[in-house]
Amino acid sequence: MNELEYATAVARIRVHETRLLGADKIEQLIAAESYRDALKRLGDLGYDVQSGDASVILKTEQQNAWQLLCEIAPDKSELEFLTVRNSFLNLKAALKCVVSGLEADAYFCAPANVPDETIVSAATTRDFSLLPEYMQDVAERAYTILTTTGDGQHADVIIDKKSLETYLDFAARLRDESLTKLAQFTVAAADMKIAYRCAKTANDAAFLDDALVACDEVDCGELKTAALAGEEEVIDCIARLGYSEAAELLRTSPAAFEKWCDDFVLSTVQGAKYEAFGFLPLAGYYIAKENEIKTLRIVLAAKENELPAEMIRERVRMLYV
């Protein structure tokens, strides 16, 4: 790819960098009166809050910065790193929604990479060539545990696997050390929460081995065993493969282990805002703008609940700038 095409990218990107939230935006919306006020003070940080509901005015906000990466990317094959996992998420409502005969439109997440009428389509017809490879096979095999056993569950954590595996692949093929941290550590995070929930309903062995993911950052044999004999086994087990800090969030807060999380995430992204070339500085943006998001709904719905500020503090994610 020629490095002026990135360039040009990147001096667009470092432009809406700029209005990017930072913890003083945060903290204004925290000290609003009421939700209504904290709305009025969005609205003066340049997002569009005319709608006056808070899953739209965010929605509206996603949407708006998926454009400016699908204008700005020299090579939009790349975008879909970012989109991957939401096609998987989509796949998912789609076969439970055919099977339900439900309309599936309603629980679509986005971006995807793969267009919703394909995925629709695939679900309906049980044509699931019409999937992208990567896909079919899981798509298939979760449609058979639905029609046949019924097990939502079991087909949702066949699809997530896959997602996860696919997005590992994904990051790969980027070849960037940061992007590789971050789908390492994703999955990572990923086995973790399954191996404690697992421990806390008491799922089996088997159900381990098709949930687990295989990852560079942890050993799932010694969280499946782990998970297999208690919750503190887990979290004794998080705390040996390297993770001390999250096992000691997770046995007094497991939101507070949600939030380091996602703060982790975030921190391994931090060093796209001083790189001049390549997807890094397009990817450290977008995963920058749906961290806001995320807290501005967690703000929004604290503020709406009418929530102590304290409390909202807590919650609140690291962010970019």
Given for the second form:
Amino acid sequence: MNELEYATAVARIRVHETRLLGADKIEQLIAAESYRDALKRLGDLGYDVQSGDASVILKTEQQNAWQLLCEIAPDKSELEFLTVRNSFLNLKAALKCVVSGLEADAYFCAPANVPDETIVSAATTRDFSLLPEYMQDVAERAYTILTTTGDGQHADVIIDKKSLETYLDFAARLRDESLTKLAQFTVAAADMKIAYRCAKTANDAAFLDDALVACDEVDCGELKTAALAGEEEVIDCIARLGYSEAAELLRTSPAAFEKWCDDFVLSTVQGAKYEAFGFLPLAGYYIAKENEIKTLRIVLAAKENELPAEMIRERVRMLYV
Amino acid sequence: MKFLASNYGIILVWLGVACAALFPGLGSAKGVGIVGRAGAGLLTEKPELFGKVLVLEILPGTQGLYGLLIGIIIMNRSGVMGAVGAPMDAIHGMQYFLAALPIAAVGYFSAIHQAKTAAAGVGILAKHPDRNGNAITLAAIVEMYAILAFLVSLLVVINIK
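Counterpart to the form predicted alone, namely the form predicted together with its partner chain:
Starting with the chain above, the whole complex follows.
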């Protein structure tokens, strides 16, 4: 799509960017005396805190951000890049719930590009042709695994792999350098986490083959060899692949590594603030909003559990503004 | 063919007039549309900024006026406006046609580029409404090249003997 078609949408996003929370606002929340006080301060910052429940407040805020994007995006199909991975998460939930006789709705993530009803209908009727083409084969395979071997982890792994491959495809279609880099890094980070966890749990080579996703950022063969050799080898391998800072953090704590990954993702879309046209500013805003919500979830959960401010600050993500 | 051969000069003059009015006009229409779209987005959120947005939207419209002026001056100087069927040799016709080209080409492209700059300036207004001067200045600098092209076209037209 012609990037000039985004002129209206980008202008509106610029106004909404001014409402994103900066580091000073997050610090105010951390400094709040109690959970209630933090919620009150969040209300002063423009959040609808009437419910008094952090999960409801944050969910509403995310829904509002998504509705804004749906309202202003001139090409709705480009938004699928932001939601396609949620559809795969919903597929996992639906298949498991169908096999175990549970209601899937409670486990669904939003927003997703495939309607919840379609996924539930495909899973319950085993008519996977109802799903988009990129989901059909993996849904069939996962269902077969769940109903024959009952190996939920294996089903998860193949769906996760297809999810990341589809994410890369969607990014490539957007022809945007920053979003391609974002998708490539997301897959690379997933591969690093898979290799580290597999090394910890001593998974075999076949499992790694099913789990690791090929991308431009990391060499899956090298990661696989390292994962089979042990945790230290994985950390060394990550350092050799050019992520020495991440390797050091992984050695310290997986939580620090997760934070580094989130910060890196946000840094890849920072340039969106300076783009006047195109899809990137919309994607950048939504990723920034998701990041803000994730940060608020950490802060509010910590406040509710009366954790010390220093511990919260260690976990607070980099912010967009 | 005989008609074309005998009226070659006058056809070139009209072609020059058409280029002078057409291309900058197209560029301006497109440019004003681009800034208008960005402005509409901003006004949805902050309607109080209408006046500042309007100034930015007007900027890419000037190229169309420059083109129109050159077109009128060519018609006036060449005599095609006042005296229908006035003789015009091919050399003179070609001179008028070439005189129209700077504003035709530069007017078209500068209007679009100025519009993109002005639309980006709408983003400045969105975040810093008090910095509309910065947004206007950045877009106005693009205007300079349209003015230069207008001057070249004007000087050539008025110096055709």
